[in-house]
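For reference, the chain that follows is the form predicted on its own, supplied as structure tokens.
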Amino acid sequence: MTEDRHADTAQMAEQYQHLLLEGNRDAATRLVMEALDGGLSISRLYLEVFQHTQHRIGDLWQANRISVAMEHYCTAATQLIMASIFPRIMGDGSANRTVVGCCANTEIHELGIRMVCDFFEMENWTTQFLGSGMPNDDVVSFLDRHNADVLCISCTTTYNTRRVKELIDAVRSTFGHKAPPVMVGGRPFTMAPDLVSAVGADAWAPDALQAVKVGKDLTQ
């Protein structure tokens, strides 16, 4: 990636964030669609525009510069746009691998794990996105029915890491040595890598692109 091309997406991210904070979802959608039609890859859109914007929106909320309502609006708008472009990334399952993605039980921020599943989709994995608010028993049952090769769990707040451990413990106690490898991700693990082993995960990834690479390593 050249410096000029990176500057283009940096400028786009600024514009995208501005439009969302103005409450102009329609214009933000047009911005994205025009960029894609102009040749911007979906992977760069996700990492350099969506992910960058979400991090900044989160920082603004933590600094009390925007309300919870505005943070939710921006996130929901990005999720809607992602859903509208999903047909462009839909894979064919030819990788013969299945990934299940979910949030820790009480974790409500699901955009990150949605991105992870979409990146696996682009690599032709079968993706099963469960989202947020999933009871541990239901996740375990789902894994049993769908023969998952990898379980990805997202967590954005430190106090929810104990919920990650509870889910991993439930998976391990149910499946024993047949349990799928577990990958975790989210801000707590980025800030404190020791948490990965503390919750019992097999691996972690800092973003969706790296998650696919780690997933491939875990299933070799």
Second form
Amino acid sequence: MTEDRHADTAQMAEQYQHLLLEGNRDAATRLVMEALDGGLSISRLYLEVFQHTQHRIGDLWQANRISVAMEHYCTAATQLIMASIFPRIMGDGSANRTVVGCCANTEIHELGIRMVCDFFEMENWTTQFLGSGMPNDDVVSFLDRHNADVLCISCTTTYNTRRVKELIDAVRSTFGHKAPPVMVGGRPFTMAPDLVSAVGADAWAPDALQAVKVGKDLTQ
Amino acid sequence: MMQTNHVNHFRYMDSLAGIYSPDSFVQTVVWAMSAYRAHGFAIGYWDRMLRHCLDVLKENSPAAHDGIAAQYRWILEHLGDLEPLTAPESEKENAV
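Structure of the form predicted in complex with its partner chain (previous: the form predicted on its own):
Once more the chain from above appears, this time first in line as the rest of the complex follows.
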């Protein structure tokens, strides 16, 4: 019932965006912490405030209403807040499943895959977040050592979709039928779902919440 | 920004050569053109740039030319349609 007090996350998202665009990261952080202490769930915070704000920030850059510097400032501030609240979401690994999350090797946008890994963490998966710009060989080696049940690959910029395919090809050629199922996500796949099969992925998810559901389906 | 655009443009064409989705192609063209026009690029930029690229590729890399000519020609043939679709908000407001 406490979440009812924060039903209007749209208003909070507006306020959060406004504070970031003012360069007031500390006030944005306080806004988030007070909302969490007041009962807002972290999943709603991520999807209805952070994700919404990131999309709006991207739109503002595209419309030339903010600079690249401001876009990066807002993203970095959100990443910092997410890191600071990570102890609240840390799971116990009781799901007995491991997910590895990364971006293809020329992709620099990693906030989305960070959110995905955090949602898996909240469901008590063991999460291995590798972040952006991952070389294919390093991902393969990591998968080999950590026995992943699912590999999630995020792609934000359309020109990196070929790199996603190359990573999936590298995983499949190394592990053969023992390769973990691969889930992809990000704007190119949302815009054109036919890209999911074109890159050779097993599944895709439009957001972090759906990614966990798809991850469970893939490992049943 | 023009240099960045050129780099990203050819990275995209490279990606397109490996994975082609008509939906993705059209939406990416609209998105990129909208972004760059909002940052001051004129629609005529693509008319000149794409034609120049076709000429350079035809002379220096016929295989690459043949690989992307159809996509470039599609953009060139549809610049008239893309112009209002990708107009910056300020231009749309002035047109009303």
